[in-house]
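One chain is shown next in structure tokens, namely the form predicted alone.
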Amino acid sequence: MSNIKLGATLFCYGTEYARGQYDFEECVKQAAEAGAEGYEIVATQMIPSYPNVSEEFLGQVEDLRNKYGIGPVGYGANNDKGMMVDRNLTDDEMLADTIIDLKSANKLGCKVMRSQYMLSPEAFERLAPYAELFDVKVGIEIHNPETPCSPTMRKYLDVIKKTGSKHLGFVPDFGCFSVAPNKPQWIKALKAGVKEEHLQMAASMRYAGVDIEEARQKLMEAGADPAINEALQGMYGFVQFKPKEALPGLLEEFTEILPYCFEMHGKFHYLSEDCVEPSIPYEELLPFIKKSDFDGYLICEYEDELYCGGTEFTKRQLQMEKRILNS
């Protein structure tokens, strides 16, 4: 039987904080105000002294937590390979980084780190000792367009069987799972002049596996405006899409590598005032999730395309998982 606790990243909170509306305090506020029961911390985003934890954040850290309620359960490390004007990171260097971000989140208290398919299945595989001294599991994030069991996910999921290490694993990025186009970039289309009608040929095209090549040349034919280019690079991009007829073979993905999943994303591009997201199947995902064995933090995470600030949808996702997983 599952145990699933609900968190939020402080990414959520990323258009108000680079604005200067909200300080780190302001987030883990509303972070707790939305209901969240931890929350992850994005570690280049808000802390100071970065890659390592001053005692001076620390103490701001507890301080916090003993005024909200909430703490970090979760590390968002970097794994910046492209650091270096002329070169990316090697293994070795990529490796040292990760390193010195375990130290950060043990120090945090975080027991879960989320970590990026940059960090290659050589140096993640080097890292399981280091997990196991610090206690600090590193999950690979599967992120849009990668799916659970796709080849690339596929050569950690033999990383994590070799080494045997219950430190080493995956935190799956819903986004993943996506069944319908960018609600935020079909918006923005619109306001840039797009036609409904060709940005439902472009979805069209995209569900039936037209190549993105051939799905411009065929835009422009239509008397597309260029303007649609954005929303089309996303399509096949970053926020890709299947069909729904897609998801039982998606979630039977999930199932061969939800044992080694440590933490979720639960991602969001936009919520209606009915609390749905409309490209991310969650009335399918969450019960599944439920019925399973899965027990860590789900973590609500909100991709602010629109430049509007998380506040308000935070509290929506919140509440709509709430409603699914107890309904």
Given for the second form:
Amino acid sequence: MSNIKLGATLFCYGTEYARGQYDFEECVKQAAEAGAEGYEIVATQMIPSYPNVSEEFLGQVEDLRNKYGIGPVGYGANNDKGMMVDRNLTDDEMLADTIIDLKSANKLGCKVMRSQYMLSPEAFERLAPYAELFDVKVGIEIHNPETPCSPTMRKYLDVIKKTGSKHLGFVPDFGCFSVAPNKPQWIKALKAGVKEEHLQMAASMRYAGVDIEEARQKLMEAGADPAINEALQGMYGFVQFKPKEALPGLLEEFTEILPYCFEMHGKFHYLSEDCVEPSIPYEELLPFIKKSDFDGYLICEYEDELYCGGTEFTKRQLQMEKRILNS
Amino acid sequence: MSFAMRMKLADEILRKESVKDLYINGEKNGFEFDVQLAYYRGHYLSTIDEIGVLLDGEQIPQEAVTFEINGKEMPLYKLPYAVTEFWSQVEPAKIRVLKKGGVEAGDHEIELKLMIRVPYMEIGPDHNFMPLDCGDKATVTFTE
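Output the form predicted together with the partner chain next; the form predicted alone has already been displayed.
Below: every chain and molecule of the assembly, starting with the one above.
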């Protein structure tokens, strides 16, 4: 029996925040009004005294909890392997930085921390006793183009099984289940003068597994506007998609890692007024999770590629999730 | 540099309103301005790969430029070593430029060159990370 709580990452309001239209309080308020029961904070984005949590900020977080009824439930960590000028951080250093993140997550009262695969499987393994000490569960984010059981993620799965630690796991980002082209990239390409027929041609080739260079060449031969290149890059990169027929296989992979998931990222790129995400199969994903034993937050995460702000889309995303989960 | 990411969330990176003459001993001898980090999150200063200021296309000597965040004004050469100095994306940095006699009245173009390594986006072996172009330029009017 699942126990799904709905949350939002304040990253959804990243554009409004960067423009000074929203301060931290307004982000929390908007998340509460959209229907989130808790929020994720991306530490490098919104913690003023990063990487530490000051008493002043903690006080503000508590004030806002009293005012709007929600507080931080997830801590989004970055693993800045390339932060030194002349070399990559070693595993020892990555581990030490991640422990600072654990400290901050714990101080904020977050029970879950999302990490990224820049933290090596070896360092992740060594993190287990510290995660237990702070009682913060650390999940490696599974982000498109990775899939739940892609070779890189398998290495983390092995570590999770080997340690047997309940404090190590995964945070799947639903972008990895994309089965249709990304809408904002499509919109941007059309605006840049690319013809719809050429975008459709690109998508068909992607579905068919045509190599990117071959696809590029065929598009150019067909007279496509060179501006299509950005969309094409996306189709083979961070917003790539598979044919719908691949979904059962992806859900099988998902089943294998589900026992180790304590938070999920409900990624969305665009929702029209009918509250449908065109690229991610929520109608299949949410009933699948509902039937599982998942216990934790489904954190919705808007990726603002259109730079239009996330306020309205986040409301729609939470409405959509509620509708599907309650049906 | 072949490809660099840009993420200009705010309309202004180099804030025109913040441009001011800089006075030394009561005389105009330079200028200063605020700059916001053009990304969705903050970064350690050690991720800055390149920084410099040009006035009307002319490079200002590096030693005449300083960068201030968190109440610390630093010469540019120190930035790559500032591994604990975190630049929040909503706290603009103050750039100060020493220039004898200041800037003549009239329109001038100020350009900030600023390249950052996105330290969690590894794009290849040997310390190779996604380059982010956070530079900006603005034409501003200086008065007498």
